[in-house]
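As C-alpha cells, one chain now follows by itself in the form predicted alone.
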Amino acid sequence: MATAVMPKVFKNYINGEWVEARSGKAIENRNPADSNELVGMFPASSAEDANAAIDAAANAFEKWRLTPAPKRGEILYRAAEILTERKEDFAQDMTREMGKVLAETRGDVQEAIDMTYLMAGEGRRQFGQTTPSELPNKFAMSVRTPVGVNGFITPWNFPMAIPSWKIMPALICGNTVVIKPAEDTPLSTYNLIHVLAEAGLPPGVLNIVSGKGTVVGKAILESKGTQLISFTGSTEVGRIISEACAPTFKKCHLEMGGKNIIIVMDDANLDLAVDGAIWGGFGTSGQRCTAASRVAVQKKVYGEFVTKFAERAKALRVGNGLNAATDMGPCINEQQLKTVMSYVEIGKNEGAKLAAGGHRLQDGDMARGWFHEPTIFSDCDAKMRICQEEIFGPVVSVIPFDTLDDALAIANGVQYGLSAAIYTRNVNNAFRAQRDLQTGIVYVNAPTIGAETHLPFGGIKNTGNGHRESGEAALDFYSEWKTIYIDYSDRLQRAQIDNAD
C-alpha cells in the first residue's frame, strides 16, 4: 500500500525568524505541467502577518541604513555565491512550480545571480556630485539617502529574477524590505531569500509574508509604515496600487502591460526573423511582459514569412520543462489556460486566419496540465483586440504592412509602451525606427525580449508610471537625493545675493 508523501511546509520569515501564519491556513503551490503535484504548501497570511513585518523592518531601518554601503555589498557578494552554487536546484525548483523550461529557469537564476553581483559593486559606486559653489569659500555636494521600509508586490513569471530586481537595489541603497510573493510560485522568492539570510543579512532587514493580494499586498501597500511600493504585474492592479499610494505621496514603482511588436523589413534576414518571432512568441510560453505577440511584415516578404513562422511553430514540442525535449511548458494555471482559450476565440470571430495552433493540449498526461498549442493569428488588423489587448499567453497576431510608416503607427497604436524590435539591414530604417518607436526598450535584429540587468528596464504609456528597474536607473527610485552646502567662509553668503555683481 502506497503512503502518501506529506508536503513541504513553508513559513514567513520576519525579523530573522521563520514563524507561522496567524491564521494556520495554507495556500497549495502546485506544478502546473502536472496538478497532481504539490509542490508545497505556504501561508495564507493575515494582515497582521504583515505588519509585524513592516514593524521588524522599520526597527531594523536605522541600523542597517547605518551600515557602510561597502558592507552591504558584501553581503549581496556572498549571496550571488551562493546562488550561483545552487543555480541547478533552483531552477528544477521554479520548473516545478511555474513550468517553462529549464533553459528558461536557469536564466532566470542567473539574472538573479547577475544582479546580485552588480549591486553588490554598486556598494562602492553609490556616486553623486560635487561641484564648484557659486559663493567662494563653500563646498557643494550630493549624496544618496535610502527611503524607509520598501514594500514589494512581484509576478510569477520570473519568481526569482523580478524580486532580485526590486531586492538588491533597495538593500544596497540602506532600505529594509518586506516583500509577498506572487500565489504561484512562491518558491523560487522563497529560494532567495534563504539565501540572502544565509549570507549575513541582519534579522528584520529582510522580510517575506506569503499569501493573497488582496490581504497581504492590501496591508502593504495601505501601512504607514511603508514608504515606498514597487509592484510588478497587470495595469488594472498597477493603477489601483497608484491611486493608494498617492494621498500619502508614498514612493510608487509600476511595472506593467505590455502589447510590443517585431516589425520585419522586406530586407530583413527572414530566417532570423522567424528565430526572434518564434523565441519572443512562445518563450516562457507568451507569459512575459516583454513578449513579442504582435509580428508586423511587410507585404513583399508577407506570405513566407506566415508560412515559415507556422511551420516553426507546430514543430515546437510542448510539455513538462524539467524534460529537456521540451520546447514550451504550459500556462501558469487554468485560469490563465482559460483566458488564452477566449482570446483564441475571439481572434476567430474577429476574422484573422488561424495559421497554426488554436487549441488546448490534454492528451496523456498534459490532461493533468495546463497546456496550450503554440497559436499564430495570420491576417490580422492592428485593431482587432487580439492586437491590442495583452493576452499573456503563446498567441502571437501577424499584421501585414506596406511602409516603415505603416509599421511605426501600427506599432505605436496601443495603449502599452514596453518593448519594440525590428528586422532589417537598411541602417537608415534601423536608426529611424530606434528614434520613432514609442517604448522603453528597442531592439534591431534581435526579439522583444532578452534585456541585461545592467540598463534600464521599463516603459511608458500604460506600461509603467516612469521609473526604471535594473542597472544604476533602479538606485534612483530606491534613494533619495541629498544636497549638502558647507560654508567654510566664516561669515554669511547669500546665494543669488552676494553673488550679483
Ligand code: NAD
The other form holds:
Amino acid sequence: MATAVMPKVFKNYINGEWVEARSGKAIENRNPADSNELVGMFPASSAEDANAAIDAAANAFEKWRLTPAPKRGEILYRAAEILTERKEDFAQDMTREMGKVLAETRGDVQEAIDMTYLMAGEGRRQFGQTTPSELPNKFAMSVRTPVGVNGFITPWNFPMAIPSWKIMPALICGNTVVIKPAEDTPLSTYNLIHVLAEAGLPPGVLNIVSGKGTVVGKAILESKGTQLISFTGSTEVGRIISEACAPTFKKCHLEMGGKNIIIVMDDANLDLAVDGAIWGGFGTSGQRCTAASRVAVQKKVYGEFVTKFAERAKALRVGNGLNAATDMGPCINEQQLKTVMSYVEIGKNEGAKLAAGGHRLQDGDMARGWFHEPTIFSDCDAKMRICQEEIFGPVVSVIPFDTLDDALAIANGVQYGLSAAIYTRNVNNAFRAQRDLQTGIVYVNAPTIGAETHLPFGGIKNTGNGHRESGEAALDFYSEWKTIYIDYSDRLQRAQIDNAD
Ligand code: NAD
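Form predicted in complex with ligand NAD, following the form predicted alone:
In what comes next, the whole complex appears, and the chain from above leads the way.
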C-alpha cells in the first residue's frame, strides 16, 4: 500500500507496491521557473516495468469487475475527500513542477476533485435501457460492462486533471489501469495515484509507470494485455498512437492539438472581450489545448481592441507562479521556449505586426527559468503559419475581418477543431456561430477555456477521433454496451418473423 511520506526519489506503483524501475535509471523533474530546483527523481522505466504493471492490472481485473459499482464509487468518494484536504499542497507541487500560477494549479486539482465526485456518483447510476420487446413474454435491456486493462498516456499541461478524466470513469466502469504520466510533470499524477491507493483501491487496480513515451508508452501500446488506450497530447504523437492501436483493434481515444479562436463582433462588450482574450491567450502561458491563440476582430472595433489588448498584455506580471503577484508563469521547458521564440521569428518574417512582447525574459532570477513575454501579433492573415500551427506558448495572433461569414471561414480554416468563442450582443450572431463553428466546444461571451467536468469535452477534425472525455460521454468510452434479451415464453420466438403478421 501507499507510504504516508513521499520520498524525493519516486518509484513506480505496481500491484499495490512502490517499486524501483528495473533499469535503475531516473528522469529529473525540474522547476521550469528555476532550473536549479530539483523537484524529484522519477523512474526511467523500461518495457519490462510496463509489462509487469499490465500483468498486475490483468490479474486484478476479474475481482474488480465483479466489485459492485457503488462500492467502487465509495473508494472514489474517499479519494475526492482526501484530494480536497490536500488541495493546497498538491497545487504547490504542481506549480513547482510545471510553472503555472497557483490560482490555476488549484483549479487543476479542483478539476480532479470534481471529476472524482462526479464518477463516484456514477457508481449508483451507469444507467442502461429497459425497453419493451417486440415479442410477447420477452424482456430486453442493455447494461454497461468494463473493457479490461486500460493504458493511459498523458501530457504535462494538466498533470492531475487530465489523468483524473481518464482514471475515474475507467475505474467506476470496472476497468483496471496502467498510466504513464508526462516526463515533465510526473509528480502531480503521482499525488493522484497516492490518494487513490490511500482511499483503498485493491492492489493491481491502478498502476503508474513513469518514463519515456517511446519506451513505456510504446510498451503499453504494443502489449497484448491492454484492451483500451486513452491518449492526450499532440496530434503528431496521436497519429502514432492510432496506428499502434489499429492492428489489434484496441479501443482508442485521442485528445490532441488545437488552434482555437475568439471572434469579436463589433456589437460585443469590448472590455469583456479583452478580458477573455487575455485569460484565453495567456492563461497557463498559452500552454492549453484550448488556448485562444487566434483572435478575429470585426474591422469597426479592430483598432480599439488591439490597443486595449496590447496594453493589458504588456501589464501582465510574468514570474514564478508561487508568487501571488504573478499573472503568468514560464514555458514548460527549454525546448518549448525555443519553439515559442522560433514562432516569433516566423511571425515577423511573415509580415505580422508585433503589437506586444516578442522576447525571452531573462533578467535576474528569470535567467534560471524559461520565461517569455506575453506576445501579440496584429494585422495577421489567417493563412500565416502563426495562425495555422499550434504554438503552445504565450503568442496570440489577431486577424481583422469584415462579416460574420468571413469570421466563420477564418475560424474553420484550420486543421484543428477543439474550442471556439464568440463575443457578441446579437442573438442571431450567437446562434449562427454556435451552429456553424467546426469545434467540439463553443463559448458565447466567454473565452475558449473553462470546461466543466459534467459535460462532454473533446474536439473534431485533427483534434479528436470521435470520443469525448468527461460527463456521461466518458462512460461510453470506458464501457461496452451489452444487450440482453430474456425470453420467458417457453417457445421459440423469432424476431422480425414471428411478429410480422
Ligand atoms: P506529446 O504528444 O509530446 O506527449 C504526450 C504524451 O505522449 C507524453 O506522455 C509522452 O511521453 C507520450 N509520447 C510521446 N511520444 C510517444 C510515442 N512515440 N509513443 C507513445 N507515447 C508517446 O504532448 P505534450 O507536449 O505532453 O502536450 C502538449 C500537447 O497536448 C499539445 O498539442 C496540446 O494541444 C495537447 N493537449 C490536448 C488536450 C485535449 O484535450 N485535446 C489537452 C491537453 C493537451
